[in-house]
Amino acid sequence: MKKLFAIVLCLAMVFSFAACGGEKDDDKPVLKMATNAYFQPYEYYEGDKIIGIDAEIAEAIADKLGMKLEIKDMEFDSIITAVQEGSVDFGMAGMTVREDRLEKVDFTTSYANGKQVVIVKENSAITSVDDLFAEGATWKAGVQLGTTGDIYATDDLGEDRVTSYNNANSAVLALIAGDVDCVVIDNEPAKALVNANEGLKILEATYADEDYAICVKKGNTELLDKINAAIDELVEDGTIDTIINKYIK
């Protein structure tokens, strides 16, 4: 009898113990993240999940502040007006700082470098980035809606000359059906979209040059202050880097 309790009471203790694991990481508090899940290597699905580089970075910000990452998946030109809203805590797209983001959202400093590229067939007569802006042309460009590569095309070529489209994918997909003559986006998602896709290339010249900022609710310093401090210690001891290296060989 004295073994059994004693067997009873150890196994009561493990189970014991297994709970309040599981409640000390259920009690977590959670962080709301927004993003577009069509943005490789930043952020794409893999089955289910959303992974990438700003799903890793923000995972590791999360554990730096003692809570729990949950990613909701929204369109790019949603995102700002969920983070206005308060429906997340923040907002993380391979997203640049503009002056026009700076009057809605604070962004937190820079934790990726990115530039901006032209893909075209590669059978296309546009052969430069100047081609675009060549006196008479009337080349057309597709563009994901609300990214720096829509409001750059948009302020160079007018918006007669420029279609935005909900995600990268569906932009490849007309310049491949001939709809649009190029699409501006970002370099690692354009590389990833012309393996993908036969017959495309990226035009050598980059068309514009940005850093990437985390987006936070304005006035937010409690959060904006925690964030810029979490990601100089993951720069500091070289999880960005290595996590950056991880999707870009």
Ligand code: GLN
The other form holds:
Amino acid sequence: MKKLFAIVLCLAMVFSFAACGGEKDDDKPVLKMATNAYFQPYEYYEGDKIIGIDAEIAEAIADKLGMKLEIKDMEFDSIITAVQEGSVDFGMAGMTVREDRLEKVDFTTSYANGKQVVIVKENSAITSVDDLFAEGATWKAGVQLGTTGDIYATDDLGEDRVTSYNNANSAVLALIAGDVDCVVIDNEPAKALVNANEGLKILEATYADEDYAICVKKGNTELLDKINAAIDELVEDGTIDTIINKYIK
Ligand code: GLN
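Form predicted alone done; form predicted together with the ligand now:
Let us now look at the entire complex, which starts with that chain.
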């Protein structure tokens, strides 16, 4: 009886082990992504989960690579450093491909387009993007530290007229509080912020057009090639379009 019990127990262990093997998520190698999760609809919290366009595309890429995605939330300005130091495998945060960033990291194929726009209060005296640059204008802009909005606004308005915040929400709170007169930020997050807060609007003209891509450690061509191949497949089979259309109506 004891022997039989032991055999049954052994068999049960063998079967459960086999069932868990291979496909089980915990056995897969981890693919670590750095992002800044205050950037709806690309990455944002729903409860304690980070969801959004980037989160879902990253999940699909990890799936193709047979890996398990882990998302690390940090300030936007820390993402490139984290990738350089190797504490994460890649950065994905509605990140614009730029020459100066290419000196620090490598970028994949672009998976989406973005543009910079300007948010003002509904009753603002700033009525166009050109007003901001007018001769003698003193309007102050709020931006997210280290973003293209920060770079362009600092170039065009001068450092004294630009205040950097750690994320989009803080920049918009500063606008509402009257600390700044406008916020320069990517279009889709701008829409989400205007919807979530009373009394704000987006100025009509676009400030700049951009391409979003994933960044990996410079010289990590193995991972770069794998992600590029995954992106190609996900573009081809319509997955990326489906994900984008789910979040951007
Ligand atoms: N597209 C902008 C950039 O790359 C902003 C990205 C972000 O704030 N997450 O700088």
